[in-house]
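The data below hold one chain only, encoded as structure tokens and taken in the form predicted alone.
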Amino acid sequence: MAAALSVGEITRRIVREARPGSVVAASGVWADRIRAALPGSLGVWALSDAGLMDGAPLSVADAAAIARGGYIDLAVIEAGQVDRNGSIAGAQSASGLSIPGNAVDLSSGAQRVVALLPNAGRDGVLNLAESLSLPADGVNCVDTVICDVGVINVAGGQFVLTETAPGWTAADLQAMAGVSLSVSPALRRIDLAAPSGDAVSKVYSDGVGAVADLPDGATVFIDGFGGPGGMAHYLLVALRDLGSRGLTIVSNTAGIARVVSFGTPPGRTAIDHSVLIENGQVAKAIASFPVSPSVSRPSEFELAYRRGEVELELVPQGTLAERLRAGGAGVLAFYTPTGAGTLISEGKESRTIDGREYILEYGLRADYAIIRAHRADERGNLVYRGTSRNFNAVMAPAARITVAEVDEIVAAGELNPEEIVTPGVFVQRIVKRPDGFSGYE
């Protein structure tokens, strides 16, 4: 019988599922091979159990947050058994005790699984059921299992053999299989060679470019705390001259910098949300301090509620802050003692734990977010300085598509892992702060 791939000629397989760009995670040793072997042009992100993106230091809990919050374009799961249906067992609960490890994560939160079945050909057998017997990791989420013998998809309630290594053929997988594969019409012999493309670039010229798309009726995620630091300033006057009408905006603030004047410099104004809601293009807000703390000195938000041309939707700051992170984390709700029995809680569900009485609060995601952050590299990796690392960091990775204005872009590799705070792979978009512009009027 011919020889089966070596691990080498597996792991070359399996690049070949990744796409410019994309986030691909593994486990445990798999997520070493598969770093080492993608393509640098590819531009791919490559996600360990162990906390590590593309070698930068995470914690275990923000890569299962990137997990749940639907960033893992890829997920490779070594498989101790997958049925026909697509549910997985992996490889650590084939002793018949659920040990899921990361499996569950990944097979939840992917777009795309591969169940890997790694020494299929060694040992005689390919581990496929008709119905799982062993304890499930994941539930109807394996698109294609990889193996040393083939490749099969998984579609429609069946095992769909598509590709077969060098010198095997559809009978011998058939015979090792233990249940029914049908055979591609397509069948090939497994493409060993490195995937090639480019990821697009994330850098653009011009504020305006940068938000282009915003659509009328977005949410958008927008920074501000007492003062104008940390606002996306150059973003905001861009988002103004584009005059996308009927939005959202969610932060802290809806725009009291221009009325608190600190930090600003006497004679100035400073650039804040206010923009947007002089120029009409705000519905609604929700935020933790939309009004000024001068009634002699309102801001353009309260009078825009005041005269009912705007919504407002007020959350509690430690709230806001959680339901951020919530969203970009993939958690979809959660209770919280903050607000119970005063007029935040009137209309949420509640219920009383360990004697003490919660409310429930969702998650926040939004389409665009803009943020304001000190230094990025080409992939999106963010460096914060000051007040700009308050809501930015925990906006990102709940939005569809982040945008952040920094005042200096450098090349990948050049910013130190450790003081990189957002990871690229939050960041869809960046633009540099033009030389000279103030975020004052």
Given for the second form:
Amino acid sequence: MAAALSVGEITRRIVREARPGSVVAASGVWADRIRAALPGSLGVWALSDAGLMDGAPLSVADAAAIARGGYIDLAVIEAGQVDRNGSIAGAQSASGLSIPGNAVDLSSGAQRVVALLPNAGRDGVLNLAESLSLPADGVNCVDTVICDVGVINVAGGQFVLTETAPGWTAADLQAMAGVSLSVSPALRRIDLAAPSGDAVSKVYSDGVGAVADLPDGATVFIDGFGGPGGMAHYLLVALRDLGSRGLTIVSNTAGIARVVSFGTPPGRTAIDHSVLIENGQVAKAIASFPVSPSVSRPSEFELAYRRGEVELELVPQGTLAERLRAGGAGVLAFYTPTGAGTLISEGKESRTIDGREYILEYGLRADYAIIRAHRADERGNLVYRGTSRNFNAVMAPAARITVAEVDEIVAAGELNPEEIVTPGVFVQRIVKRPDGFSGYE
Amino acid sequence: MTVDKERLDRMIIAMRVARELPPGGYVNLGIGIPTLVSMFVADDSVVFYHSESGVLNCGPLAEDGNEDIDLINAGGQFLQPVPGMAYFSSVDAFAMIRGGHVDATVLGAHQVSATGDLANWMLPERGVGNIGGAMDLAAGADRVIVAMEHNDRQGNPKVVQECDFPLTGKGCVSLVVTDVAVLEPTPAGMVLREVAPGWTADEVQSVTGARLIIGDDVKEYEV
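Show the form predicted in complex with its partner chain, please, because up to now only the form predicted alone has appeared in this conversation.
Complete assembly follows, chain above in first position.
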């Protein structure tokens, strides 16, 4: 029988699954192999369970958030067994212990899952099963099995052989499998050519272009703790120019910079959420500090609220931060004592744990985040200034499309990986704030 | 009933609160009288100030002309950069509070109940209010110290048997420092600890909405 594919050849086949600009995570030693084989032009992010993304360090919490928050386009997991429904059991150690590592997170969080059976041809056994006999790391998640003698799609409860290694036939693979394989009418020789294509640039040349597809009714995270720092003024004006309506805005305030001067130069008006509210674009605000601290100087939001034009969901600031964190990390809900016994707890599930009352709060996600950072590189890695990272860094992971307004965009490699606060995987678009653009009108 | 005696000014309240801050502790100061407390922390009792805006080791406010919009405290005031500052996200800022890493917070209040319920985020007549970090501080800080005037502008007591304003937290207040007294909420009720110079315990009771527990050890307000 012909030789099975080598590790290098299997890696080349895996790499063909990666689309330009996507995020690929792999278990164990495969992460480094895949990263080394990816053409740089493809702009793929390679994530390992050791907490490295393209060689830049991540905390284990961030690495898990990337997996659980839905940021991984393709997960590559070495398998012990795969069944007809796409459930996967992890590779077994010599002692028979299962070593899930990050396989459980990857299999439940990734958009696509490739299971690797790298020793099938060598061992003469293709570990496919009607149903798993080993402990499952993931259920109904595998899309494709890549082994050292072929490629098999898992769909509709069937194993469909689509590619075979040189010298191997469908009959050879069927003989090694404990289950029946369907053979694709388009069965072909396995292709190991490097993938081509270029990652789509994240850099936008103007603000309106960077938010142009933001639809009516969208939920939008807006940073700005309160004052002008950390607020994406240029993108706020772009969103006003675009005119999307019926927005739910999620933010620490609902726009108080106009009424609390925060150093606004005389004769000018601070740009804040008010530009959207007075333009009739906001239907609801979720905020912790929604109104002016001064009763006598009501904000645009408070006036609209009193006219019954906008809804308000009031959230304690720490609960807001944690709801955003949870949303970005794929955590549905959590219990907190903050707000127990107050108006905030009304209508919320509560339970007493160790004698203390906790209330259930849900993670928050949004269609868009418009955030402000100091510097970005072309890949979307962000560095902030001072306290202005506060909600910006928390919102970036929790939105489907995060648009960052920055003072400067530099080439990849010009930011120190040790100092990056928001890894670019959480940032889909970057726009430079025009020189001389101020936070005032 | 009103008592026509001199009350302590805000600076004295702040001085009294400063004595409560643990040396070497991490402390969060709210807006208003609490902000004044840092002026009275003795040099030999270093306290590390935490702000929800995402900074530890906050120091003095920026001087005119040197404001940096990216360096603010939770009240939106501009800070001076000082050695040893650390910046962090809102998740970390509130992990410090919610995770029990903040030793004490000093907050203002509309009402405090006999058992330490705190109401400080909304005046009912306004119908809308700001919570900010108050509920997290109430739930998470080791000690919640309230610094406030004993009565509101209309003379209504702010130390009450039960709060009728919307609550910030239940049973969370450790100590109340006002312009006439120092009080300690307990499960059994509000204990009077200290009275302002010239005030008697009965006089404090007469301007207080909660029934006070008055022992033999009531002292004069110490600053």
